[in-house]
Every structure is written in C-alpha cells, then in structure tokens.
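Coming up is one lone chain in structure tokens, specifically the form predicted alone.
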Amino acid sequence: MTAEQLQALLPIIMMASTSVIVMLVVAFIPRHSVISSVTVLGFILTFASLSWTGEVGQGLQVTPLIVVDRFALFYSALLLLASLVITLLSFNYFTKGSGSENQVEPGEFYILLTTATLGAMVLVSSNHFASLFVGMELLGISLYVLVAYLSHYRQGRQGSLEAGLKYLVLSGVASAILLFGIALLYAEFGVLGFGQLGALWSNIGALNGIYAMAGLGLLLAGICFKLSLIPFHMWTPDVYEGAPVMATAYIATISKGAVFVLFLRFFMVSGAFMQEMANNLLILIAIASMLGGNLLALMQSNVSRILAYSSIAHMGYLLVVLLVANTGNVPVSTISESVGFYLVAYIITTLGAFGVMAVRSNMLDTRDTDQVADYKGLFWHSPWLASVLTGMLLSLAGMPLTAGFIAKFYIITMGVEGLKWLLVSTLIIGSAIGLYYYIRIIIVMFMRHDEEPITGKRDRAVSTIDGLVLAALAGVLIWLGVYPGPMIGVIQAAFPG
C-alpha cells in the first residue's frame, strides 16, 4: 500500500484508533468526564483529517473494497458531526445517573458509539460487497448493545432489553438474507465489486437469470430492513421506544443515513435497480412507506414511536429521488445534490427532536420522557425547549423557513422533472397527513398547564453543553431554510458534474 493510499484511509484509521484509545481510557481512567472528552476529541480530530485526505482522495480506489472520493468524504463528515452531537448530548443524559446507588459510568456506551461510527464510515466508502457486509455488521453489532444498554439500570422496566433482543434477532435474519442475496449474485456473475457488477449487468441488459433475480430481491429486502421501509419495518417503533433516547437518535440518523448512502452508491454504480422488475418493486415500497408510515403515526401517543413511523415515511420520500434516476431525465449530480441536502436536513431535525427528549429525560427513570402527555404545557415552564422542538417538528413536516421545506421541495421538483406523478402525489398526501401528528405535539406543548407536569417533576435547567448544541442545531435549521445557498454550494462541490 502506498503513502497516498494510507493518507486516503486516514479518517478510517483515525476512527479505529479512537475506538481503541477510548477502550483503554475506560479500562484505566473510568471517569465519565475523561471518557466523554476523549471521545469528543477523537471525533474532532477524525473530522479534521478529512481535509487532508481530500488532497488525495478524489476518486482514489484504495483497495478493491474501499473507494475514497468526494462522495465518501462528504458523508463521512456529516456522520462524524452527527456522532459528535450525540456524544455531547449524551454526557448530561448519563450524568443524571451519578450520585445514586445505581451510579452509571457509561464507558461502554462511548466505545460503542465510536465502533458504530467506524462501521458507518466504512459503509459510505464501500465499493464492494465484502466491505458492505463488514461495515454493516460493525455498525449493527454496536447498535444491538446500544439499544439494550440501560436494561441493567432501569430495573422497573425491561423495555430496553426487549428492544435489544428484538433488534438482534430480526437484524440478524435481515443480515443473513442480505448475505444470501450477495451469494446468489456472485453465483450468477462471479464478481463482488459494484462497478464490475454494473459492467456485466449493462452487457446482459435485463434480469434473465434466476440467481440474479432472487439475489437482487434478497439484497433489496436486507437493505430495506436496515432502512425500516414497509413491509420490513415492524421492528422500528418497538426499538425506538425501548432504546435509550440517544441510541434511538443514532439509529434514526447515522445508521439510516449510512445505509441509504451505501444504497445510493450501489444504485448509481451498478445500475441494478434500473431493471423494470426492481424498479416496480421500489415504487411499491416507496408508496407503502410514504402512506403507511404517516398513517401509522396518527395512532401513536408516544413521541419516539411517532418519530419512528415518521422516519419510515422520510426514507420513502428519499426513494422517490432514486426512482427519478431511472428515468434519465435528471442529471446524476442533481440526484446526488437532492439526496445530500435531504439527509443533512433530516439528520439535523431528528437530532434536535431527540436532543430535547434527552434533556428532559433521566436515564435512571423507568422510561424516557417520550409520551405526548409528558409535553403538555412545556412552553409555559420551559419555552426554550418547546421552541426548539417546535422548529424541529415543523421542519420534519416540511414547513417554510426550515431546512425541511427546502429538502422536500427538492424531492418534489425531482419527481416532477422525472414525470413520477404517482410518487409526487403520494408524497404530497403523506406530507399532509404527517402535518397533523406534528401539529398535535406542538399544540400539546402550548396548552395551559399550571400544575406539575405529567412526569411529576419540573424540568431541570438546561446545561450549558446541551443549550449550545440545541442552539446550534436550531440555528442551522433556520439558516438552511432561509439561506440554503452556501450548503447547496458545498454539496455541489462534493458531487461535481
């Protein structure tokens, strides 16, 4: 391996080193403040290394498994920033458990955050089925433990352990299906690289082989499970509700974002899903996810479950962009730009919503503060938190002056240019349904409630770290909604031509 290739791999090496260093710190200096600080420093240094990597990493095939290009560098930066936000918001969430007989020293939590982020970075740089599977499993195994992390401390409720076991079993089955699909594709074509597969597929011109058709179907099923698209979504609400709130935030943003970026790269490089059979299947999944996710959210009284079904709908919205790519009416750079901006907006808003929940929750309680009733009258005793959560919910609904509006406008524009009228109509109907349950939470927050909150305690003062993080998220949310030009420019530079 050359020095140039090592330099291109520097962010992945830095993230792996951070995981090892955090592990050693947990073993020898098991103090929460030290562990958290080292984790934050590791994320910052890894993020800084991206600029140096960018000098050599413009489409460099480092190994047959990994490609370092602008696409990978942009999404690695986005995932690292999201991981940094989750780490900062997690500090006070776990600090609330200190001083009790069940005092928590959550060193393992930070180890798992770094290993999961390492898996996510491998995913966005993958150009081969082997690295795809390694990255997905490194991410998934970390998440299994993160979801069940508080089962030992929350003695009054076993929801965290149940959620972890459910995610472990179902995700294991999905990984097996994914791996079997990869095996069938290899049996048909004899290659594992995305580009090699795309070249062979273009020569064949259609899905004629039984192995190819079955393999592609199984591969799609495995990816749809990771993205919790209907009908592979059944695990999502239970896991979102049972997991610690910051673990849920990680699954909803970084995990889904990394898998979708991988799906986008495979989609564009291999051209596999441009076949008529696969295209029609994706259309059905997108419509079901956009409508089903929003309709199921209407029946929920738990904010985590509402956001779970909301994430299903948002992944369905993103599928519209991929389906537009099949028409050939829209340039590839425009497709990548739309996906990039939508993921930026979605990650910011979702992190902000779960961040407010984390600030109001105590990890030693039997549950997080996640019932809609828990937010009754929030504006009257914590107007700052209510305002931030209101902004995030309005952005998820796609209201003007928020990043979500620009992101959804991108998707609708892509659908119109691609003449996907059925998908555009479904997206608009789904968005209208979604507006109802977002507004319902906002109305509850602004209702007069002079008595003690439903949770039985007043909100604690927002810590300096949490306040700064939430202020930054809210500021970026409004900035992207009012003046999105600079961010669009960054995304266009990441996806030239």
The other form holds:
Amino acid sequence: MTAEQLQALLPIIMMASTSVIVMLVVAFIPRHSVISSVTVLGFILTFASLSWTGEVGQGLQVTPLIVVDRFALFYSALLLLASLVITLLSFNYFTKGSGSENQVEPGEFYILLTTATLGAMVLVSSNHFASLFVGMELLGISLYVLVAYLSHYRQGRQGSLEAGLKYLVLSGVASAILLFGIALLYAEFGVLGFGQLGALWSNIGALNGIYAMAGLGLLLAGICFKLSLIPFHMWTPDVYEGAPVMATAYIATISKGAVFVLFLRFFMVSGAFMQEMANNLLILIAIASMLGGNLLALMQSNVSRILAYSSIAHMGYLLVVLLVANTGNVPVSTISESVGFYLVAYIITTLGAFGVMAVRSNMLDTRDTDQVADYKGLFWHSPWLASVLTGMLLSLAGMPLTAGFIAKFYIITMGVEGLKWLLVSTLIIGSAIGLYYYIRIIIVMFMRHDEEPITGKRDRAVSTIDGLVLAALAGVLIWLGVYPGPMIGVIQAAFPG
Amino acid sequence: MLEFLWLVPLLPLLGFLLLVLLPLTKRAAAIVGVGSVGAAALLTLLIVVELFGLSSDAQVFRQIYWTWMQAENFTAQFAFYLDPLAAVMMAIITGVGFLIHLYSVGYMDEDPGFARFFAYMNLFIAAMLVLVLGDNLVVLYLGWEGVGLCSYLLIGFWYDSHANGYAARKAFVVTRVGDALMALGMFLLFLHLDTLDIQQLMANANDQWQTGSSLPTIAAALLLGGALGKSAQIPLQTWLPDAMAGPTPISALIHAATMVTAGVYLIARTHELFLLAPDIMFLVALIGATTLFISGFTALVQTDIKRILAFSTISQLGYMFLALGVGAWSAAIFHLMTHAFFKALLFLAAGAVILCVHHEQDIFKMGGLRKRLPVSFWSFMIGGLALVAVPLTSGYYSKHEILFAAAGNENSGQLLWLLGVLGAVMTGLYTFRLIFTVFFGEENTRVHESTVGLVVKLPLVVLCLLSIVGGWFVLPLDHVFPASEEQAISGITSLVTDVAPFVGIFIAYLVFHQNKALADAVVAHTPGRLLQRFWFSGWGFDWLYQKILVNPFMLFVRINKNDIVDSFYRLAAWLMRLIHRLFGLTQTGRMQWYVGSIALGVVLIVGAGIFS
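What's the form predicted together with the partner chain like, now that we've got the form predicted alone?
Expanding to the full complex; the earlier chain stays at the top.
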C-alpha cells in the first residue's frame, strides 16, 4: 500500500480509531458528557480528515475492495454530518432521566454509533462484493444492538428488545440471501469487483443462465430489504416504532442512505441497470413501494410508523431515478445528481422530524413521544418545535420552498425526460396520498388544546444544543429549497470515478 | 426631488406595516397613519412642483427598480412612470387622502378597530399610488387589485354585521367581472404587441393596428370592461351603493374621490388605444351618458343620505366617461379632480351630520340642521353648488368643458349633450332635495355637536376652499393628450347648459321646500309610486341580476349541493382507506409472516429472472 493510498484511506482509519478511543473512554472515564464529547470530536475530526485525503482525482483504488473518489468522499461527509447530528441529539435524550436512580451511562450507544458509521463509510467507498458485505454487516450488527439498546435499561421498554430481535432475524435472513446471490454471481463469473463484473457484462450483453439470473435476483432482494422496499418492507414499521428514536433516525437516514449510495454505484459501475430483467423487476418494486408505502401510512396513529411507511415510499421515488438510467435519455451524471440531492434533502428532513421527536422524548418513559395525539396543540406551547416539524413534514410532502420540493422536482423531471410515464404518474398519485398523512400531523399540531395533552406529557425546555441543531436543520432545509444552486454544484462534482 | 418618487408609495406602505406589526396605542396609530400619508403628500407636492417646473417636453420621468418577472420574451419591470397625468392623480390621491385621514382621526375616534382602519387606509393609498404610477400594465394591475382588496376590507370594516360582509363581497365579486375582462385585455395586448409597457404598447399599437380594425376594438373593449367595473358604470354599477356600508371616510376616499376614478384613469392612460377604436369610444360616451342620466333619477328618490351621494358619484363618473368617449381627455381628468374635491367634501360633511344625529342616515328623519350644524351646512352648500355646477364653483368649469365637448362631437353629439344637460337638471334637483330636507324645515332629531372637533372641521374647510377654487387650476395635460380642436358652441347651447342646474334647483325649491305636499301627491298616484319604486331600486338592475345571474347560479348550486365532481374524490378517498385497511392486515407483527413475505419476494424475483 502506498502512502498515497494510506492517505486516501485516512477518514476510514480515523473513524475506526474513534471507535477504539470511545471504547477506551467508556471503560476508563464512564461519564456521559465525556463520552459524548469524544464521540462528537471523533466525528468532527473524521469529517475534517475528508479534506486531507489528497488529490484522489478520478478515484483511487485502495486494495481491490475500496475506492476513494469524490463520490465516496461526498457521501462520507453527508453520513458523518448526519451521525454528528444524531450524536448531538442523543445526548439530551439520555440525560433527561438524570437524577433518577436508574440512570446509567449510555456509553455503548456511542461506540455503536461510531462502528455503524464506519460500516456506512465502507459501504459508500465499496466497489467489491467483499467490502459490500463487510460494510453492510458492520452497519447491521451495530444497528441490532442500537435498536434493542433500551431494553437493558428499563423493563418497560419491551418494544425495543422485540424490535431488535426482529431486525436481527430478518436482517440475518436478508444477509444470507444477499450472500448467496454474491456466491452465485461468483460461481458464474469468477469475479467480485463491480468494475470487473461490468467489463464482463458489457461483453456478454443480456445475461442469461440460472446462476447469473438467480444471483442478480438474490442480490437485488438483499439490497431491497435494507432499503425496505415492498415486499421486503415489513420489518420497517415495527423496528421504527420499537427502537429508541435516535436509533430509528439512524436507520432511516444513514443506513438507508449508505445502502442506496452503494446500490447506485453498483448499478452505474457494473451496468446492471442495462439488464432488462433487473429493470422490469425494479419497476414493479418501485410502483409497489410508492403506492404501498403511502397507503400503509394513510391512517396510522403513530408518527414513527408513519415515517417508516413514508420512507418505503421515498425509497420507491428514489428508485425511479435509477430506472430512468437505462433509457439513455438522461446522462448518468444527472442521475447521480438527482439521487444525491434527494438523499441530502431526505436525510436532513428525516433527521429534523425525528429530532423533534427526540427532543420531546425521554428514554425513561415506556415509549417515545410518537403518537400523533402527543402532538396535539404542540404549536400553542412550543411554537418553534412545531414550526420545525411542520417544515420537515412539508419537505417530506415535497412542498415548494423546502429542500423536498427541489428533490422531488428533480425526480419528476428525470422521469419525464426518461419518458417513464407509468412511474411518474404513480409517483404523483403516491405523493398526493402522502400529503394526507403529513398534513394530518400538521393539523393536529395546530389544533387548539385547552386541557393537558391526552397522554399527560409535558415538554421540558429544549436544551441549547438541541435547539441549535434543529434550527440548523430547518435553516438548511429552507436554504436548499430557496437557493439550491451551491449544493447542486457540490453534488455535481461528486461523481463516481 | 424626482428621484425620491419611490418613496411616495413606500411611505404609506411602511405606515401600513407598522400599524399591522406593532401593537400601537391609538395616538401612535393616528400619528403613523396620518403622518405617513402626510409625508407622502408633502413629497408629492415637491415632486409635482419640480415636474411642472421642467419644460413641457421633458415632463416625463421613469424609474426602474427591479425586474419583477421574466419568462421568455415577457419582461415586467417593477418601474414607475411619472408624467403630468400621473402627477395630477398622485396629487389628488395624497392630498385628498391626507385630508380624509386627518378627518378619520376624529370620525373613527371611538371605534375599537382604530389601528386596523388606518392600516387598511394606508395600504389603500399605497396601492392606489402604485396603480397610477405603474409603468406597465402589470404594475398597474398590482395596484388595481390592491385597491380592490382594500375596498373589500374597508366596506366590510364592521364585519360583525352580516349586511356589511355581503356588501363587501358584492363589491368584490362585481368588480372582479371587470377585472377578469381587463386581464383578458392585457393578455390580448401582450399576445399581439409583445409588451405590456404602457408607452411602448401605445407606440406599437399605433404602428401595427389600423384605426377601427377588430383587434384594437376588442382590446379596448376588454380594458373598458375593467374600467366599468372599477368606476361603477352601467352595467357593473350595482356594487357602489351597497359599498356605502363602510365607514363614511372610506366612502369619501375610496368610493368617491380616488378608487372609483381608476377606470377613468385607465382609459385616459391608454387613450391612444381607444383612439384606434372609435366604436368603443362612442360606446364609452354612450355608457357614460346613460349612467349619468339613470343614476340621476335614482338619486332623486333615495332616502339614505349616503346612498344619494353614492348614486351622485356614479352619475358624475358618468360625466367623466362621457368626456372620455368624446375625446375630451383633459376635461375628464379635470372633472375627476374637481369631483374628488367636492364629493369628498360632501361625504365628509355627510359623515359629520351622521355623527351628530346618532348614526341616523335617513334624510327624512333629519331636518332643520342648518343652525345646529353650521360647518356641515356650509360645507354641504358649497359642495352641493359645486356638484350642481353653479357658476364660479369648480364643478362648473369641469362639467361645462365636458358638455361643450359632447355638444361638439360629430357622433350623435346632440343626444349625448341632451342627456348630459338633463343629468345636470337632475343633479340640481336631487342635490337640493337633500339640502332642503336635511338642513331646512323643522328640526326632527336630537343633535349633539360635541363630537365635531377641529380635526373634522379643518379638512372640511380646506375641501370647501378647493371646491371653489379648484376650477381655476389649469391642468398642464396638453402634452399627454392629443389637442382637441375648439368647437364652436352656439349661444343657445351655452345658455341651456348654464341654466340647466338652476332649473333643477328651482324645481327642488318648489317641490321639497315650498310645497312639500306636491312630492307626496305625485307619489300617491299609482304610476308615480311605481316610477318611484323603479327608480329607488336603481332601475331594477339588482333585481335583474338576481333573476338572470344569481338565481340560475344558486339553482345550479342547489342541484349540485353534494358536488358531483366531489363524489368522485370522496370515492377515491374511500377507496384509499379501504386499501389501507386491507394492506394493514399484512402488518401482523409476526416474524414468521415477515420472513414469509421476504421469501415470497425472493421466489418472485428469482423466478421472474430464470423464466424470463
């Protein structure tokens, strides 16, 4: 390994070191504030190290497993910032019970956040099936524990353990399927690198044969599970509901974002999207997800579950962009640009929505503040929180002046240019249905409530950190909605080498 | 000072923002509300003086602020255009506006919505200034709709009464008909002439269109539609009498002096287009003459003091339209100005009367107020004489210019003149019917005088002066409008025109002062009573619209009560809920089932892959 390659690998090394250091801190200085600060510092330094990777140009292959290019660096930056937000918002979520006797230092939570982010960074830099699997498992195994994390604190949080177990088993099944798919592809083609696969496939043209087809199908199924696309979506609402809210936010943003970025790279580098079989299947999956996700969310009374189902739909929308790629009407760089903007918007919005929920939740309660009824009249006693959540929900619905509008605008433009009328109309119908449940939450927040909230919950004052983080998210949300130019420029530069 | 033009509409707008955003005390609200308009008036004075100081060719000033919208070859600059016409309008708006603001401080003193009132008033002044200063039709339209909004808000100012809300809606809806036509006219103009910049538009129209061809005729007709709505001319006049539901200063400012003259301004502003459409010009004159004639009769039988003045306003606007139609552009603007003075005076004086008689508006419940309310009486007297166009008052000069221009018009000029003169007789009749009934005869009501303070009296006095000397102003509009050739007016025409108002006053004296039984006797007969009822209803226009527009519409509404189109959406919503419930069944929470779903998905994907 040359010094240049080592330098390019610096962020991943930094992230791994952060995990180790946080582990040591948890062992020797088990104080919540210290652990949290070290984690935050680790994320910030890792983020800063992204600019010290040297000139990677068109992409620098580090071992056959990892490629460091602008694409990888951009998404690493995005995921690191998202992790940072989650770490910051977690602090108060765990501190709120302080003073009570069963206060425990949630050190492991932070260790797992760092390892999960390490996995995510490996995923976005991966162009080889081995690193794909390693990254996915690193991310996944950290998440099993994060999801179940509260169960070892409180007897009341059985939901957390149940969610963790469900995620463990189902994700295990999916991993097995994915691995089997990789094995079949290896059996057929004898290579594991995306680039090598792409070179082979472009020679062959249309794939045929049981091994190739089954392998590609199983691979798709495994990825669709992680993205919770229909029919592999069923774990999503249960896990979202049971997991502590910041772990949910992590799954919704970083886990799904990293897997989608990997998916995008795999598609573009290997040329899998030129395969008609994969394309037709994905059209079906996209339509099912866009309609199914929104329809399932329609009458839910739990905000976490609503966001879970809405994430199914949003992943379906994103799939539309990939499906436009094989029409040849749209340059691949535009595809990458649309996906990039959508992911940025979606991550900011989802973090903001779960952030408001986290600010209002307390890990010592038997459940997070996630019932729609908990938000009744929120505007009248916490106008700022309600405004932030309103902004986030409007962005999810794709309203103008928010980032979500520009993001959705991109996708619809892509679909129209790619002449994918079926997909575009499904997207529009799905969005129309989606508007109903987003606005329902907003209406509830603006309802007058004269008596105590139904659940008897009272809000504590929002801490300074939480307030600043939420304000920053809301600010970026509006900024991207009103003046998206600079961000688009950044994303355009982040093209896989 | 010209470069400070932008400040003139901005000052009232800032006043509006302050009044809306800050919880001001009543005193502060009055200072902000009146002060901002006063400052605008002062600035206007300086600007107008400077503009008229320039040589008459150079009396044009344009300020471009920013590009408001741009799409392909369509560009709308946010720009103001100041020429003598706009300057005159600006002076009227800020000057009369300031006086009425001052008056309102006294008039609205006890109203709980004091600050809200001034906020709306300031917004109105700002919008009206944008209207007259707009360099292109889009900016003009912004002001146009802005004053419409303020008119709506202020008619319904006392919104807790159902009738006021209805009147406000009526005004809004009826003027909307005209506004829609005007918007169509703008689209048409842009479609064919590729610009909405007014000066450029006129130049292009002159270059590209033949006089009397169909395009300018249609375009002018559509713009005329807008003007008819705003200026309450037949057939869109029905909203103005009901608009009297608003506070009296509003009636003076918006529904007499300024907003209702926007239609006159629009036609004068685009007169070159109208000159290309002689048919529409004649239509304008005809509508004006008919309106002034019909509303004169309507005003004669009204009993509500404000409604009399409202119909009188419609009638006087009719004179302005008549002037526009016969090409007497500066006469129209001249009458617009003098009318602004004396009609504002009359409304404000009426307001003072209404205040003093405990919000009674029926003139037959008043009487003999001459001695008790001398200021109001003399204001009414001077305003009334100007309205009737008695020599030496301002109204005399402007109205005679119009009537002479009509008489000299080669296009049925005699008919137009005759209608105008008959209207002048009616004006004298209904005005002095009002004055004799309210201020002479025996006292009918208790009066308390204390409420009329200096802030109420001062504007009245100033407007009295203006109503008298306003006719001596010479409006320097020669370079804005094409010169109209001097018409030789026969002596007899001139004499009849001069005498007509006195005839009206004399009849009024006979019937409503000398021998009151006469009027009752006329009404006692069936034909007389029917005629009275017919006139009282405003020649049945409301009834007609109710029958041919409102009722069929309401019938349709009733038939379609459970909106047929809506039921489709309800079906969609119902279907979505159903599907949601069905889909929800899959969400069992059981892991076996979830794994089963994954397995099914895998089988489908792999199967599709292998067997494709």
